[in-house]
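Presented below, as structure tokens, is a lone chain in the form predicted on its own.
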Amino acid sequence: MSNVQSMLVEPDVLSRVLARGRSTGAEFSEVFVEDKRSTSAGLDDGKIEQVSSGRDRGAGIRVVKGDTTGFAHTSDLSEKGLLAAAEAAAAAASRGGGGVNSVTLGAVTRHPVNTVEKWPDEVTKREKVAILQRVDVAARAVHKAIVQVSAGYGDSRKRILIANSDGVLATDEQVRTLLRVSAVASGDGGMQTGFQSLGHTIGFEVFDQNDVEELARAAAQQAVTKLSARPAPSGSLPVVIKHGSGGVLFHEACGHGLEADIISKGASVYKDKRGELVASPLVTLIDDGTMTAEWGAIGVDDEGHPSQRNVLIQDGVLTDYMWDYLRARKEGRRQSGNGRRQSYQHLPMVRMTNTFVLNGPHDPDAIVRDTKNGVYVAKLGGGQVDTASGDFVFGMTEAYLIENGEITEPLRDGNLIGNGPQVLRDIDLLGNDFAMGNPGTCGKDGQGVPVGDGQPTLRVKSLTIGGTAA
């Protein structure tokens, strides 16, 4: 990855906004400055229905007094549109006089996370169209059930500069670029769906280093396969989540529940757990924004802290939490990388990254054996988690029964129900063939931010299904 050769604004013009944001006596002000390039095009029924770039370029300015933090943001990068901002969000912070705060600043060294050979922003929009147009053509090749393909491409070049009045400064350049196929079969079963995507933290090259016919042909196949499926059992059942597929499941079941936020507001079932038993003694839970190309790979966070790879959980015992500035400062912590926003146009909270399970010690295949009758979920869709007390629903995209140690027919769409910390316990076999999953955003409070998950093939010794299957 490049170095960001130009500053967006000034070290100087910087640190006067930052004096200014502290003039009336705060503690805390900074600067945070983005300006991102994004291209998007969709393809649907072998038309491509838009092509559209964009670019989204501003600050937002945030002073903390007490406990009292004010936020304003402006598209307007002069020196006066961003004193103005600093103005305004100090107002918001305190009413009360001070004195001129001066701050010099100190450049932080952005962890390498990624390369980019080809800057997406310099590929012409005929090149992506036509990605989505072998994506076409290659699904409704799998079968003539095949009645409708749809497709995404998208990509983003971000520059973003944090400077705060500890003296931080920093600088990032973050570059996403990303494809999603659905394709849809109809049979006598009615209609089914299946979908894959491709995402990374490089350039245009993504393409020469992954196969884009295939991950159609996968998604097309999977709907294929889910025209002869059977309506999903009910009740508790041992389930086994193949690689790669489950990392969400951590992700909103636990990984949630670990963010320092979540954790002050009490709304956390690991609430002063740390330091205990948790999980299985087979579960290492780790959060890494280092990971070299991998969805939720940052430089630095949006608090302009170093990504690393923070350890949460280690053989089953909570070690630590997720922090932002704000929560680290609070509970005389250190910063983990984890402070994240969408936008200039939001404050930041506490977000992961990569989050996923170390590799155990067992054989995928010998998982399944070992497993009479059973659930295999081959792909988990979306879910809703409550973090007071982890309990959890997630829908299942793509399932197989397990009969007699092998796995056999498909099953219709259907949910997996159970808890968090009981389903972490619960983890009798893990696997040694670890894989990311999916790239993802991440809700929370209204904002969104991309992320990644993984995680080997598991064993969780009894889940609840909530199938139709009398």
Given for the second form:
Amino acid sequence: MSNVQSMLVEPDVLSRVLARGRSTGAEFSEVFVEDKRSTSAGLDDGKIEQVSSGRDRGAGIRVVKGDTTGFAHTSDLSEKGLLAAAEAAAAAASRGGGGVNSVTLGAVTRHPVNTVEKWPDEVTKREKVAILQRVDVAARAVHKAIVQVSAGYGDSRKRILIANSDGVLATDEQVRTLLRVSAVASGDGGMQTGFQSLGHTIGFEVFDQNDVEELARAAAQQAVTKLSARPAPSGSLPVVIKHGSGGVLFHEACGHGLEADIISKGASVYKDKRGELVASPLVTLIDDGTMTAEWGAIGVDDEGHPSQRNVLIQDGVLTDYMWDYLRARKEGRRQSGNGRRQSYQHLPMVRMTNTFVLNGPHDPDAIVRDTKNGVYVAKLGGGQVDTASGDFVFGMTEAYLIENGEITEPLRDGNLIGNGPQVLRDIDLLGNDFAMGNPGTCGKDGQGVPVGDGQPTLRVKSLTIGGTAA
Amino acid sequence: MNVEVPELQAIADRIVAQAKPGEQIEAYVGRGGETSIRVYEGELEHFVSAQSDGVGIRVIRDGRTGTAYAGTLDADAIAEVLAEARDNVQFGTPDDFAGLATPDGVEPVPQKFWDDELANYATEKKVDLTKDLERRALAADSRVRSESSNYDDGWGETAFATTTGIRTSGRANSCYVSVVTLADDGDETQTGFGFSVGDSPKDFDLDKAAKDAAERATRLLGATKPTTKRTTIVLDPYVTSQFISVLSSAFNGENVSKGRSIFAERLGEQVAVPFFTLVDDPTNKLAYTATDIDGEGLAARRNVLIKDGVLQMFVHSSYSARRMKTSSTGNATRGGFAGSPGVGCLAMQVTPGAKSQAELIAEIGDGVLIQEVSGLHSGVNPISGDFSTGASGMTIVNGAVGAPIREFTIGSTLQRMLQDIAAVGNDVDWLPMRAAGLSLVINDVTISGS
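Pass me the form predicted together with the partner chain as well; I've looked at the form predicted on its own already.
Everything in the complex follows now, all chains and molecules, and the chain you saw is the first one.
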């Protein structure tokens, strides 16, 4: 889709806008243009509550002079509107100076991350809504204890264009399709919840490739199972994490701490650690924006750099951080395709894409058998990290006790807490059953971007479980 | 919203005037701007100056609802939004309770939301005070270095109109500063933050923000992991505010009507200790989230949620009120023009007790002072009531604050915590969150550590 006819803004206009951005003597100017159409539909209490359509269209202009970044955005994509925003960004970056320059643009090749078969705007809203009704029926059929089901469908088709004064001209078309299901079960001991989601960077064909009813049943079953759950233990125990249940562990335990903007301010426990053993030698950690159809996949990042596969930790040794334009420029190196932003209204910064741990040598069943007493986490919730201390938490939304090497009773929800570097070292068993997890939204500095994660079944020999049982 | 915005009101009115027979239309038109300044090590790191606008339209016909929005006020785009919302109507399930709010005769309590001094404040002075804040934080403690010093302000104008006769418009602006610090001790690094809010920059207390940031970063240096035990905890006002905010979904009338609240079927029951009273009062001008109207254009009002420990009421939008055969309590929420109305508490406050935090700590003897929590979104389930968060703070030994502790969790259930409250402090802090803070003492909470 990167032919000139479909450009959101003509290249000669872009050149003039970029030149205006540098008119006060800045070294760098950039235009990010976005045109996004989205559809969402919600079902709750057995009813399609509403279908909603959204349109977001505009441009963000960034100007860098020395260590200062100026930024302005506009929803007016005319040359007049773009020039005004460029002037505002230039003024923001600079209090003086001046200069004249011209910019020549050359096209960047995007990394082809997927092919879309059924574009969101070519599927009727009736078909989209029907997915939600199937979810409702399937979830309620699981058990009479299911008292409430809500489900959400969302799709978006986003065209972006990035041009900068270094001559970069890049376009991408990003399609995302998402389904989420929440179920509530009610029993003698109160209510419990179950949640499942499915999301890929492809079109409506995602529902040909995945079993919608199975997803709904899994959410409902999770809620029903937890009706008989006992309070989670409190204190430190071995924890086995099921494959594909959420690499959020790595996202929080080290992912954020490997972002170059955090490193450059000395706010990460992983600063100055390149070349050092920071994890169990079993661990090889990858961040890969090219991973076909996964939730964090992108053709180019939001600075026009093609997405790529980056090895962050190789056999336990920290090999590299993740980079955006600003931080790479400062170090005199190439960026890594990790410059991302929520929308044209936001500045880009270093962000993860799909972050995952490669397979290890162990049989997943043997990992459980070899654990005398501990906790088996089948589903993780979200998490949060303090990158400076490395302390992080993540939630468990489906977990069981392990007693004498067997998975036994279900546990109520709770958080687990650990220290990133310690937990990475404490991974003592790593399975050979890699799977990607659920679509996620990563929040940083007020911006949310779609990310993916994955891991094989693994064991951390000691984690603190935030339950209430002695 | 005591200052009218005729230009936006006219746009909203024009949309609503296009309603066909049998059609209800609601138009929400917004326009706003922001300044965001970040300073690092004395230099301007970024300066963002931006404006945005947009419109959201909701159409209801035969009990079916459709919505659409666009991030522009371009006339062609508005016509497209209305057409999309109308098209979306046909896919909704008919719902007898669907509909817009209708005027209920309650007059909004006038408040001041616009400050001319902020609107006219010079950019250079904003940059200067951001640099000043960073200098003060660094001066507060020699172990402290900077992560960032920030100034943010924003203004917004909105207009709202419905076919049911609600018309309102207004404008508001606000500003705040924050500073993030790091403190090192050998291999260990800890983070701290401080902030200050005001109607205009003249209200900022830069020294307090700087001192808070330095103290938060340094107080945890050398912290250890506590052992697992059951104990009494004292929540710092900043933590209580987050705890109360999490509790708010249990009062949400829509959640109650759909069987998703721990308080469903419990009206009139003793859900908390008898000295615990909780109100939602957006008409209190001290509250950071004070407002005069709710997300459906009705007057915001004072609602007593729990009085002397007894559950008094749920909060409602017009939709949840119809579901439960009652009236809106003025608690519709809305996330700007792109969002549809939901239900929520707007500005919660626990009625303060008589004692200071120091007095409460002296009384309990031994326990833990919780100064920060993490993972509230992942470890608290407001439907089951399970409560588990990461935490850090100080030990309390012999009635005094002792050594720092970190990397542990606190666990209980929301239901139990309300019954285990031992005391409420008098140290009300109107934090920039949906609930005011104060010190809260809770018995019998599990600390999970080593």
